[in-house]
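A single chain comes next, written as structure tokens; it is the form predicted on its own.
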Amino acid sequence: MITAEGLFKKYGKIQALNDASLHVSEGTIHGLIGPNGSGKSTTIKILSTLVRPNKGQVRIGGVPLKKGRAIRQQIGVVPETPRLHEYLTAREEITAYAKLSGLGRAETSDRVRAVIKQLDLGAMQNLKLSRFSTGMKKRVALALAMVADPPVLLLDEPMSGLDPVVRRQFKDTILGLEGKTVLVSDHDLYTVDELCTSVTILQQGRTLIEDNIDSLRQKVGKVSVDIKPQDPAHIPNLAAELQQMNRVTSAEVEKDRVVASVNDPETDIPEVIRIAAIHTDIVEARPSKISLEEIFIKLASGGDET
């Protein structure tokens, strides 16, 4: 649904991206990830038409960039700090911006009462924005980018700033988003974990990786199970038998357990379980995983990398 090959973007002497590439497919929750300064907002700003990249494709449902308005008609955008109009209510808001999106009066009128219910925002929705908090906000900004139905939204950090309560809220509106195309641009790995099925991770303009984030997980990073014995003195022991099976990678002792970390999870952990079990009794034996953030740290640093 989203493909940008080849991108170059210069501000002044200052070379923002470099050559970077993306691919978003349809119907995915795609995360774009990097440290300050490798691109993110640049390609965030050049998908929604607001710059032009000095070179590089880019289509979005097969429109190529060059036709802004087709493109515009695509998508729907969550700026990082929305700006709106404060003395309007919720309601006048999403109903100006359905109109400027060329939908007519009764379109209009069904998307607006649809979005609203959608996000939740019928007890608000006749207050004036001035009066909303920031969560409030950034719902009103998700609707704006809904109302016209757009399949793609692209959602420039979409829960900084929120309340857990909030936060979560809208990670479930946005989960909960049938048939859409959603690229989530943030500095926050762990929303990105939350959010997406696949990512990519630009660093210095330049796209290092671009994977699903499962599939990173077993070439980068390590699946494991998080085993604690009743009787903590087993530990050394449970450590060194595990140690010794075939599925087991590597068997580490970390305070008042040990981590087993293997190759297939499906496969592997109830058997790492049951040979532990015989071993001692155990209290808790449950999969963990490698985080986003650890996965993005071992290759930037060029661990690993595949």
Contents of the next structure:
Amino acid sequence: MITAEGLFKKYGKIQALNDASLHVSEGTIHGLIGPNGSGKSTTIKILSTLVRPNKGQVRIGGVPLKKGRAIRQQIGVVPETPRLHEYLTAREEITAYAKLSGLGRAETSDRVRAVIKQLDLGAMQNLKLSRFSTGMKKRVALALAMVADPPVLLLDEPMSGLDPVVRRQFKDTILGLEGKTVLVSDHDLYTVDELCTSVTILQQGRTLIEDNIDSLRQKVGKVSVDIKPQDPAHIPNLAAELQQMNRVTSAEVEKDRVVASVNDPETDIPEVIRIAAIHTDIVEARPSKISLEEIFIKLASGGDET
Amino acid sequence: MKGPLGMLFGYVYLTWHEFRYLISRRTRASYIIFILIFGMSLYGISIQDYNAQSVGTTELLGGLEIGDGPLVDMIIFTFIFGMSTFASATGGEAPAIVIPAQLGVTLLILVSIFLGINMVSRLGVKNAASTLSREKGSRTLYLIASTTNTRPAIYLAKLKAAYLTTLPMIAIMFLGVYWIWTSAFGAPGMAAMQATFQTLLLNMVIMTLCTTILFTSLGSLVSALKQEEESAVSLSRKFTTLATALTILWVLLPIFSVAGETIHSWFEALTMLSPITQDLIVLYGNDSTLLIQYAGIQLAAAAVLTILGIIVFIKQDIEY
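Could I have the structure of this protein in the form predicted in complex with the partner chain, to go alongside the form predicted on its own above?
All chains and molecules follow, beginning with the one already shown.
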């Protein structure tokens, strides 16, 4: 649905994008992650036709970037810090945006009502936007992005600045978007892990890797198993024994347990537990997924040789 | 609505959206000030007594090098009036002044219409300069730029909205000038001037519309170039101030000439670069050929500025 190849963008002397690429399949929620200054927002702005790349090819739904209007018919954008027309009420802003998007009177009325309901904005729809908090403004921004019912949503750090309750609402709303292709840019890997099935990692304006999150887990050590021995004194020896196993990619000591990363959970985990049980009495053995944060750290530090 | 119809609907709504903002937030005070100042200038002209008498001939001021400026009429009249009433004035009588209608029209052009065109232009350029720069400064431009409206459509819609805000002022100018004709110059003896006046009124409307288009286009270009509303408005106002200053110099050229100063042709040509000077020349000359020439120049300049502005805006990155 979204393809971007060889994107370059320079702001003055700063090279924001340096051969970045991106591929998002239709109907998926795709994460765009990377540290601050890695080019996430610039990528979103290019896809939104707000910023022109110096070089590179972009297509959304098969439409090239130079056909800006046809691209914008397919997208809705939520910026990192939404600035809205504060002299308008939420309903007025959403209605204005719908009309600016070319919706007719009846269609505008129906769509505005639908998004206000979907995003739970009913109680505050007639309040001036100057009175809205950051979280409320984000909800209005999402309503603006959704009001013309585009097939693609581009969300730039949608969860930043939200309290846990609104965050949960936002997450549920995004996960409930059936049939939409969603690109979520965030440096909060927990957010991306919660929302996305695939991810592109940017570093210094360049695409480091893009893949399904599960596939990435497999690449860096798909699953780990936490083993807690009865006697904490056995922990160093247990870690050393497990580290010698071919199936174990790493065995690290964490407080009162050893965390062993493996490639194939179905065959490797039982074997690791069996070997551990030979060496010590085990209180607890629990498989756990490697977090996206760990994947990112491993890949960003060049530790993707596994 | 999809396709061209949806695009048209979005464009029309964008124009309306911007016009409503400009009218509700910024322009009402300008309208009130305009009505007060323009009204006062018209009132000042309307309370004089006029007759159909001719001003006189330039022979009376043979030394005057520039004979086609509106201020020449004023100087001639003042000279004639001073000479003819000198004896009675020195005898202690207050001389009664009856101004020739021809001079009244000159006053109307030099004071009221000049003031009107100036204020309309200032409003147009100010509103146009604030359109894009305001949204860039507040970082809300992405809201419009991420809709299906194209950059040229956004630019033109905002330019049009700024222009529309000046139309009520132009309508007031028309009504005010029409009123002063019927009230001050409507005496039966002046019936012969009716046709001349109708042409003047039409020329005034056409030239004011053209000058306002030019200044509004200039304001829009400044708005596209600048990132903050304040600096855009400030810069655009400097253009109207410069144009006004050049026009004032043009009006005062006969006085410099009478004072014995040499007026170089390049200096006079410089003063005629001001669109407001061009307007006054057309109105004073009451000449349709000049009207076509100057209106054409102003519209062509406006078109060039608009195209430049659109190109600048298309090439710009929009931040949020």
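Positions refer to the first chain, counted from 1. Please read all numbers here as calculations on a predicted model, not as lab measurements. By rigid core we mean the largest C-alpha set that fits within 1.5 Å across both forms.
Taking 2 Å as the criterion, Thr280 counts as shifted between the two forms: its C-alpha moves by at least this amount when the rigid core is aligned. Once you line up the core between the two forms, the Cα of Thr249 ends up 2 Å or more from where it was.
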